[in-house]
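There is one chain below, alone, in structure tokens, taken in the form predicted on its own.
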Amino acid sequence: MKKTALITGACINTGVAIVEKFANEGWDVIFTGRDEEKVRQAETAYRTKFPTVNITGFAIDSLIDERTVDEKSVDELFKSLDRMGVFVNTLVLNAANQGLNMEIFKSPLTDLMKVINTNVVWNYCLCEHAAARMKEKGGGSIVFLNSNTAYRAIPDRIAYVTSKGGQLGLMRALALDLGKYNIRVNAVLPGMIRTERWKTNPDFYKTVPSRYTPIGDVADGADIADAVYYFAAHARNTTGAELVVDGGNTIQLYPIIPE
């Protein structure tokens, strides 16, 4: 019987990346977007290159605005997963607010609380309505995509690395609440990765401390991938951990950066 993912923040970068590797491994794939024709330019792409897997998208935003997730999009989501008769074996938790630019002193309270509340609340929330599901069908899998950065802040992202801490917090309770419904929850903490951003900005990215890691390149969103899909179809009896693939960034003191 086949299995079927469910990856939020599927349109572009890693999510696409993530979308394709479950489908070339014959997983059909439910993924999510912020924009209604996005997700459907990326769900025409997607049956396209696998035309023996079942795809579908679904547009789903987190926020109804930045103190109030969007539950109710999150219960609609997952009743017509019911109602289409599809179960969410694993549920990879992809999208994020970047927090990009937030200064204390500058930034209003409002954009900590939109980064805390999608990364943390949101994914929560998605957690709990697939882990109901999970529980009555005999276990699952949800993988977090969190980020180095939970351990190693980076300048004017105040938001998006408390969410990111938060987030493995919410990660080890949830694996050991859900532990005996053989639910398994773990998370992949990527460090930089060749994303749009980084072909859109190559000044910028040649010259970042991060790209210097001890192996001497950067993930791509294969690699990021890879990790995911090992603790959805391999980690069997593994929950509650964390997978770093940042090059080595995470264990060097300060990057050697060449001359």
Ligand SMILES: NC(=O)c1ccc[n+]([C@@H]2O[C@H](COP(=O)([O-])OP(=O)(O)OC[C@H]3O[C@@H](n4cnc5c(N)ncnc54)[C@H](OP(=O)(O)O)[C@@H]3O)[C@@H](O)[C@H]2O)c1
The other form holds:
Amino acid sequence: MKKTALITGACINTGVAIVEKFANEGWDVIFTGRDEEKVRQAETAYRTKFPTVNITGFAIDSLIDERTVDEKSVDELFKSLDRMGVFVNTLVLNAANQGLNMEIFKSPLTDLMKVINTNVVWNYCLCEHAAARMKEKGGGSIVFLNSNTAYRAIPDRIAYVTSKGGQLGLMRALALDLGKYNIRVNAVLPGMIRTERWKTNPDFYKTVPSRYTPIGDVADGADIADAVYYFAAHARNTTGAELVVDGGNTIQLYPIIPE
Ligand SMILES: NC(=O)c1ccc[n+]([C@@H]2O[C@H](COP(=O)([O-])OP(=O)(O)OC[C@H]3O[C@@H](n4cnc5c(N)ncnc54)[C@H](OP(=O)(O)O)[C@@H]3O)[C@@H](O)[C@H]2O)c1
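Form predicted in complex with this ligand structure, per the form predicted on its own context:
Every component of the complex follows; first up is the chain already shown.
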């Protein structure tokens, strides 16, 4: 029987590469974005590219307002999937608030709350609903798109770095508590990923610190999608694990800067 992956934040960038990986492997796909029109556009593009795969998009935002997670819409999403007869074998938590340009002395507390609420609390809600169904069906898999910033901080990203650290704790705690239901929970930790954002700033790549790695390059979305798929499809005896995909960036004491 065909398996289904639910991939959050998959109208753009890395999420697209993850959808395409699962679709190429013959899985059915549910994906989310926040904007209804963009979700429908992405759905049409996916269905055209993968005519034999069932691909359905849902517009869903993590927050009701700056302080409140939209738990109800997560409940409604999973009830819709129940009505469609869709069981999510693998949940991929890709969507994230990037929490850019946050400064401790300038940013309001709600900036921090929005990032933590999306990257940790909302993901917890999604895990809760997906895992309840996986438990009933005899197992499943959850994969977090984390970040190597969970290990090493970067400037002006206080909320993001905090959220990714918290997310790793959540991943381990869920792996521990859900193992008895044959639900595996793991995390992929990218360094920098080449995304559409780079096209608007081509010089950025030449100076980005994450390029100065033993590999000498940053990841493409497909590199990250491969790691996600490994946890979903191949890692039968692996749970609570962290797979760093950063060209070796975080193993260095100092970056190797070419002459
Ligand atoms: N890019 C990197 O260099 C890098 C490095 C390390 C880790 N990562 C991690 O890898 C994952 C993908 O990165 P990316 O750069 O491809 O992400 P991205 O381009 O920023 O896309 C993030 C996705 O998250 C969704 N999203 C943002 N805020 C949301 C909210 N409040 N509620 C629901 N969805 C929301 C966006 O939805 P919309 O489409 O509606 O805007 C978008 O689809 C993220 O978890 C990120 O933290 C990325």
